[in-house]
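This document starts with one chain, in the form predicted alone, laid out as structure tokens.
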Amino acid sequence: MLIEEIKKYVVDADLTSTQKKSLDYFLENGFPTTKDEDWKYTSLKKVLKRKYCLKSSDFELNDEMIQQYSLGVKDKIIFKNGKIYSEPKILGVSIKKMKDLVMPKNSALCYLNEAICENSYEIVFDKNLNLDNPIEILHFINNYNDYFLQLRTKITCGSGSNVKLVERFCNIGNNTLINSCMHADVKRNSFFEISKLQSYNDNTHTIDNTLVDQDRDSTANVHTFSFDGSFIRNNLNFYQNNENCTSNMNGITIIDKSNFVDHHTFVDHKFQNCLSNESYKGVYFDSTKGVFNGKIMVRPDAQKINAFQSNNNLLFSDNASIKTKPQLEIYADDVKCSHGCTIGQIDKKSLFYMRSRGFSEKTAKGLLTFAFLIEVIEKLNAKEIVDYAKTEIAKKLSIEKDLL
């Protein structure tokens, strides 16, 4: 069992007192199971069956491999098996390796990450720094054996800064289970945006934990694109810790074969005059399974809140399924909150109309599906992300990209 491997691994590890406490917490609670409410529809049994190695091995990384996964963004932060490989030289941006990087923890997996992660980093963006173009974060992963990798990153956005990031995990090796924890500390009057690109091979199983803390007058956007990967679990949590915060979450999922994607989101409105928008769209082929669980909390002092959440899904197979659970928990009375979900298929009348205009059935379905997704695409700012999304969507829908 993986827990036994973890126990063996830590025998020779030089753990700090904080890491020892986190390890004890994890060993007491273990990996989440379907008995846990937040994991009711998501089982780790198959993922945890493999015998994973926790020690990393080195491998050669060249420019050709980097180009293959890069969006062509000029500035890149590159990691190899969780260790920094290269970083851009940008005035006002610094990367520090931290032995005892303390971040908020809200699950046993976060405690495990804190306990055994070999390489933890803080990326700091100085006060009033304005980045015109996004920075690309590429995690290259390769190991001789099946690998259980911990990634741990803190993003600090100084007051008044403007930061845009793109993150991608690039597994070029054996079966890998990734447990990633990211904490974004978004200071007063700053703008933070990250696009998570999840186009993985069948050897990649990912648990992505992202926690965003926001101060007064800040905006934080998280865009998640899940296009491939046998198992993906995204835990996204926003905490609005002062007034006039704006939180935006957008996601597109298009999967086939027997792939699985689970989006769990949580927005905690603690103060008044704040806004949150959440829009997730899913398209499911073959024997795929999806889960969406979105919760909005509005606390008693959080008056004049606008919070909107939607999850819309298309099923293209009788064997595909989606479990969706939007939730509102409101303890204030002067608020505007809404949530909703839909599950359906392509409208037959619209399909007939497209066919009558000379489009093949495959192209007609592809264009109608893209029209279903366009609401999320239009919320993207960086042209590199728009191009990436259209390329992946065209590929998944088997239509010409020029038609989009």
Second form
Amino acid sequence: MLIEEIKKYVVDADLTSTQKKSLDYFLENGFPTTKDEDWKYTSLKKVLKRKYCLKSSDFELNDEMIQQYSLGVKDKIIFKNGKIYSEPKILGVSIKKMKDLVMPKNSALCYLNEAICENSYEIVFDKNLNLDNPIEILHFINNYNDYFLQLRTKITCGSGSNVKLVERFCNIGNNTLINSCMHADVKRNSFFEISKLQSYNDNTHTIDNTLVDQDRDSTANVHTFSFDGSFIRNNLNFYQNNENCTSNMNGITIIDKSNFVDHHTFVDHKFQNCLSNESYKGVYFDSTKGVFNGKIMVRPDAQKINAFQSNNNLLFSDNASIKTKPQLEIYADDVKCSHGCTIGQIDKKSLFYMRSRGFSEKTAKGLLTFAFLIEVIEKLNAKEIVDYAKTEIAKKLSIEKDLL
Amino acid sequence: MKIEPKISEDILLDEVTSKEYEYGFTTNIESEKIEKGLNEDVIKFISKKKNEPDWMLDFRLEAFKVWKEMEEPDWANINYPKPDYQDIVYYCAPKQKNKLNSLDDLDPEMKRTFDRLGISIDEQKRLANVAVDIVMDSVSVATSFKEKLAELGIIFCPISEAIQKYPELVKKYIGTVIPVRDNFFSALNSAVFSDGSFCYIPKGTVCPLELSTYFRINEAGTGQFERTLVIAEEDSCVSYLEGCTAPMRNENQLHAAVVELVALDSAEIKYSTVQNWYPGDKNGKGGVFNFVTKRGICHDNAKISWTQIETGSAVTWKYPSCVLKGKNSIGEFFSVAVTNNFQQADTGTKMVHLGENSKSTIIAKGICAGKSNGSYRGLVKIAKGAKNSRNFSQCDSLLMGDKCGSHTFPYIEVDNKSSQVEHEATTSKIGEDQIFYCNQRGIGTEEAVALIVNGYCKEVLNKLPMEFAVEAKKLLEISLEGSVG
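Same protein, different condition: the form predicted alone was shown, now please give the form predicted in complex with its partner chain.
All chains and molecules follow, beginning with the one already shown.
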């Protein structure tokens, strides 16, 4: 049904030849189904059943709304239904609207995004730019009808730069399916960090594709916080295109009701002496479903790679389920790669210890769950983000934030 | 003090790769085989040859119908030329004039074959306390210790004989653990299997011997499709071992077996495999395609334990699995998979927890050398009703040489809150510091590698029955002699 809508939409759209090619690819392959290995546990069927429109309508945005969703960071880049609304005035940061923005793709959805996204932007951070504070990227979304939105951003971090970003989608309207593609080009010796704050309302469905290309001596960190949203699929790919790259991925997922979160990560170690670290923690309440698929690839001759991956999950309900697949593909011998994965509950002895010292069951469970997550929180640098994470965690575990 | 010269990596690797397959001889025994190809007539011929009842023929024809509609799967992490299923001989039997009365009547030529294989039947019979059923090409040729087992009510015989003598038992259990439709190769096997072993342990009996089957593909251009069915009644216990070899041939031979285990309440089955099919030469030519379906079902309080040492085959593609249907049932999987030269292995296990308090343990060790690729692929599924279930999985790989690959694909699915699942996997090579430590203490590099590999596999080797642990250890040493990572 949505495919029909897309076909109708492109009739009057002015597509470039590359966009046409991408569209053909998408129409040939269609939306992924559970028959695709990468979507084995994630069905788009329900999400795609709605009647979405592809055209955006305009809406008023005021400071109060921005305040509500902002972390209180000074510099903000604000988008309204994918169109730029305001940008910070920082020397060395420029935002350009692109007509034809070609980016690497990892699924049919990226092709679709390339074909029909109206507003593609490139954010360029100049060489040796050193940002002390993170910049916040806020996407405000509002539409009269149910809306299928394409977001497309390329981030270029010039060599020697130090860039920290916070990204958040704020849907204040009807049912929205967001298909976002972000490509970060992290040049030599630069540092790139992005925190994705995923606390959406119930009528937001997101497919978030993030691809990071890394050059020599660079570091890239992606932190993903999934707290709310009926359907979240994150595709996170790192490509280490030269020696001595470091890639870090961290994730905290705490969901309740009947929400669904799927993390797919992929690290492609193509060159020697690189490092990757991955730590995803999940807490599942009610009838939630979680999926984790972490893939580490070490290409032939990419020696001296250290790759670590861990995925830990707590299940708090018999109706919750978790499917996880930590995957290693290794074609070089002088490497140290490991992955670990656990699924379990709060240790009864620890709980008893805390109860016997006068903590209520709720508080004791909350504190122990927080302790389970702390390994990830300790890896965060920016205090605004730590603060955000703690607030949301406290809310989810229904304990007072001051205890954390 | 003797000082070992440090042997360079290249020389060592050369030695490994030049190591020839020991069991690559053929036996000149007249055999009876039919035309190549597969159609209903072939199936009818096999069934007739075996003097099978009608229900068995119907089972085969049904399976053939299902197989024809199926497509050969290609999701595994292996590359191989797809066999032409019309270019295989589906029935091949060593020609024998009369039915044998005892092992002493066995064809002397064939006897010599088994002697060369290192399983002298006489010796085994007298010394090793092991009952052996030998399947050559497609037909079961010798079964030892039958009487002794019969006294206890234990049935251990070729499955073709079981179909004749114990049709109600075979009919009741065949195809229940691995349905005909399960997969492409199990359907093929169900249609054309020509022999295999059948084992039945009555209620409350502990089998006093290790039961053993030895498989050998001898004839060129034949496929081996054996079918094994092990049934352990309530409170019984059995340990079963299979071994396999094949001659060296330039073409690829197909081996598609089906093994079904049924462990009824409180029964225990231990199934060990030492797989040493011909792996192909060092250029990757020839070798056996080993596409086997193995699965066991555990009823209440039952236990099934799979142990496998995989050193042979050009391509190995198998997942011995346990369906933990009953309460408090236990499934275990211990595996060492060694690949060298151009060998490929995609192996692992499936543990499906359905009963409460079911437990499973998976220990998988992979060793890859040369240009080989080894994969662990496993599924741990804990169903909603399988409360308080427990799984522990560990899969480690050891890489020797910079052209080999090692992969891990664990699937973990948990649907309730009271179960605990742990999975860990590591990939590394033998550390230079470990070798250095051994060298310092006067242990040569080669011995040090053997020592480390041995230690690495110990957890699994310890699970093998005594008689075969020695053989397996030897096999490991042979296939990895001197390779320093």
